[in-house]
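Below, in structure tokens: the form predicted on its own, a single chain.
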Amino acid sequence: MDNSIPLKKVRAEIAKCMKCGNCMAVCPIYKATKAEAGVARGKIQLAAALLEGRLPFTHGVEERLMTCLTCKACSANCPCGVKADEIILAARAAVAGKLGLPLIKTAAFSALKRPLLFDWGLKLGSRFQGIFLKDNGQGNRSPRFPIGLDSKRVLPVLAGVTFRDAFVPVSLANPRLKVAFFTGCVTNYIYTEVGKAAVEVLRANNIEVIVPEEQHCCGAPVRIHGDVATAEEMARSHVDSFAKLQVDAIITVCGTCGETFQHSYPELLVNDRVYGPKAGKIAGITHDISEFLVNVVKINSAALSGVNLKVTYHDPCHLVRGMGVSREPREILRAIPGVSLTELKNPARCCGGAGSFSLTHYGLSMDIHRHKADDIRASGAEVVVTGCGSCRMQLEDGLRQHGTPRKVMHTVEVLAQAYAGQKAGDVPA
């Protein structure tokens, strides 16, 4: 087998590139290690010498080129145009195929593509969290003993009932509009509040709202670890459940999750003359919640009462550079009564979550997000609002660690208040 495929379908991507280093300026890993390896010109150039077989495929090549947090700000900001979140999932893939994957991995993966066993290994999570982790008084928990996380890491709580088990479908006589909510490992499993708050304000505005039961990791953990073939299957998975809905759109509250459905799906199957159509389908009707609401139902700010909560935003990398979603929730924002927004300076930049990357290499990650707690901070906001819920874990961390702890929200979270008519002083717990 020709491990280097992967690297061929990239091959004028990879010849794009000027060298010319603007990636620097824009790339967290680089910021933070001033490595020539950390930032994408080196990485394209490790993906060069691997394709033309000048550099053997090894565990350090691996390494470094799992050092990224996939965060796509070198291929916004290249003047060359240059996709090197592509080449370097490329090159990954590539060497994936060449060395195999780790057994940890290897066993996560597999239970992902596995709805069922991942589901119940989640609940049973959920009901014995407390043995291993502790609660530190503050809604969320800490390794209670070295269980290969440091053992001053903040951790969300499992829920005791997934969002999904606790949904209860409502039939509209006459709705607006029907939509399928895709809810995301995330929601499903933890921060369930959101799920609820994301029907609500659906509901609120006439929408009727399905949740497939069939549904289950979006994939992109997957592939963005060079598993390929396992993305390529759960991509189908979801293709099956959704394309055959009667619905108007597909719902979102997670970048990454959106621009699964939106972008990897049809990059995945675009060479399968049965699933490729459908997966296009899909993601033409695919919306982030926030970009729905305002520019699909334009939603009433008449019909908002006030939240008195001054705010900040934080873009989700992969909802602001995948989506191109960054307008509409700072628009939802600022259409709520009492709601105060300010800016960051540098919203955008990356957290330093990059989901599992903040497991893999979690000193780096914090290092990574002590830009973004000073920003915070700097803000003077008591709420930090976002829409992805990974980075709603790093930002719940990484903002205790840095001495700047604060409420997190998704937006949708902060909308539905305000239908719900809850006046506050009232920063939920």
The other form holds:
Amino acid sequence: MDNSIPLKKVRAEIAKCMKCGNCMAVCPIYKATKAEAGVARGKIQLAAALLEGRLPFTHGVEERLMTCLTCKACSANCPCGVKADEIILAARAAVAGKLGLPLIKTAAFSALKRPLLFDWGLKLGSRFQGIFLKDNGQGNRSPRFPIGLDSKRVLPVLAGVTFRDAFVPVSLANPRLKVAFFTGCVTNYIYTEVGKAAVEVLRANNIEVIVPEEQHCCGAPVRIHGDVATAEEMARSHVDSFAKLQVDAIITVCGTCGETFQHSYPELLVNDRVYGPKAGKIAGITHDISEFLVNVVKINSAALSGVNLKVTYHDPCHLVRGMGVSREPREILRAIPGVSLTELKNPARCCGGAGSFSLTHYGLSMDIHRHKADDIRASGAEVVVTGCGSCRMQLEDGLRQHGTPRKVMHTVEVLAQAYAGQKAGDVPA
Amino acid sequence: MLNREFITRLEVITGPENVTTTPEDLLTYSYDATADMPSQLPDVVVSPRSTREVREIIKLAGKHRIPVYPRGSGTNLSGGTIPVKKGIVLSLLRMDQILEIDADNLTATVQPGVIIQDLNTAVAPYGLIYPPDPGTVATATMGGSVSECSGGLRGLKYGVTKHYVMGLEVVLANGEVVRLGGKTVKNVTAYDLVKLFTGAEGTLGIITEITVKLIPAPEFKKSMLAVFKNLVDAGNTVSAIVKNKVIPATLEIMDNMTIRTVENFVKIGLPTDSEAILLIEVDGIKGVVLKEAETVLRVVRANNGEIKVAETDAERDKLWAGRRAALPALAQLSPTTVLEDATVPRSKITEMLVAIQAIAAKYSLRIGTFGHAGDGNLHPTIVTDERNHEEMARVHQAVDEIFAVALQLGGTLSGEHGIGIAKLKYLGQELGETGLNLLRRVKEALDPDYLLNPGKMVPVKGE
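Condition change, the form predicted on its own to the form predicted in complex with its partner chain:
To see the whole picture, the full complex is given below, headed by that same chain.
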């Protein structure tokens, strides 16, 4: 196969870049490293050089292309509308095609595409995590001894029972709508309470929820690392399992998963005559939970009881710039009596987590997080609300590392509390 | 290629983490924001953190006669940071501290790597501003903008970078450090060497510290949009506003091609059938601003223009969003955007606009013109494709002619982008042989071996 094919597809996009450097104003990596190869302009020029054969495919190029959060801030700020993130992903795919994926990633991704093996591995992990990770007494864990993770790092606990295993389907007599819930890995294996909250809120609105068993990782981590072939395989698998369902909507609780359903699947399968149209169909009915509740369900705020919380909201990159959802979570929070929302100065700046980026570039990831931690501290909020499990992991760890430990919740968890009629911090109605 | 020993010596000066010679990194320092320029990989990129380190690097480079190219964010539009003769790119981005804000003397002292916007954010709590605002205010460094003497939208009333630079610390080509100027408003001690290094494009020394003047932020603003059916009326209005003793903070023009392109891009309701629009903002003390706005209204109407006043912040933001969209919108029309900044006396702005339209027709090119009409600084923007060699030849002829007309009208080659590589070949037309020789003598007095940013601003001997 011609390894530069992914780059050829973005040739016109590369030509659109006028090298003005406006991306430097918003790139979290560049702000931390001050190196031209850190910012989109530099990476686009690297992609151009690869495409034109002026630069060989090296591990050096690979490392520079990998040093990107895919936060899309560059694309959103580009005066010429260059989709820099797509160029970077195309370059990663070209490099992966030429150099292959690093061994550890090959192993991880082949597990991701074998859902049963992945599922078994993580369940096993939940049983044995205590051997490697010590409970820090605050509902999180830290490594007991060096296992390739920074020993200061605070990790969430893997759930003893996964969300999908615990889920009990309930059919409603006369449901208003019927939806399929795509849980995503973080909700299934770690923050199972987010999945439960989503189901409770949907049911409170007389919406029937099914959780298709044939679901696994959405494939974003694989695609983001340039393994397009595996990403396509995973896309087809989800198209198979979701396109056949008779549902009104597919609900996600993570910006990355939702963006993958909405945008990546149709793009990955655009040349596939069978799967392409089906991918388009499921993309059209995919909604982030908060966007669905505000725009489709139009939740009635009169049904909400008080939740006494001082919160701020962090916009996950892929939710705000990938799915265009930023107004809706705030509307939900403002609709709940007792919730006081203080905006961050820069709510849509990347938290530095970016999925596995925080594993591969922990130091840089924490440098980037410093801005978020400072912003959150200044807001005076007790709870940070967000709409992505990966951000939540980063926030929980990063805020503690920067001396600002805060509780982190998903928007739908706060809403579920309001529906449940106060569990914590009641406000008399 | 520099030998390993030289690189090791650089690493000893700054620490190895601040020196890079890997091809992947070098490639990202081979260009800047200028279109239609050659690119060249440097041999090494080094990022000093102190004046002492800069000094050591310059001494080492001088000893081995290796060229040095100071670089900030690389957002200039003259090819000013491209390392055309290989050697050392000296990235000053990691010297990024605001050293002092002196509210008593209305000054700020910064290292060269501070971003202009960051300085403005830091002085805002004092009710102060640093007025120079090039389009790259959110990305460009202070060192870069002082070296390029950048301008911006507020030049007419507030002047340009050189009017705000009060003091400099400079590392000279021989490695000596000199401090020039200071915090005093008045200073006639010796030649005005602060001005000499300001706008020198890094060809005379490396700026390592800058003291700038700050001014109180204006308390009130009024933005207006004037629409004209006729280009000449728009040009005349520009002169007439100033003749009527109103100096707007900004007085911007867009021609028909720019208006249509911007409207198509951002859809904010610009009149696409008009020949030109002016965006006018007056600022200052409220009573004065309201009076000035009335004068502007009267002058626009007297010159057959229709005028709209932005009544709310949202309306004001919309007007300026349209102006900010001018370059990106034009840039989206085709892959290559050649942006010039020929500048004429304000009274000649109409003639210049008409001449540019004639040149566009003559060479069958698409040229959108917008810019800072109030200070005579226009940005004729040619949208083209550098892969189309036949069209590029016409572009180059058109650019030659634009400069010739600007000079005929008593103007200058560059209002704010600088000479760099891009305008080097036109320099003789404005300065003459005597002027060029003077330039060379200044250069050779300070940098006899042409090691500081060679190939820019001053033609190298024999080239």
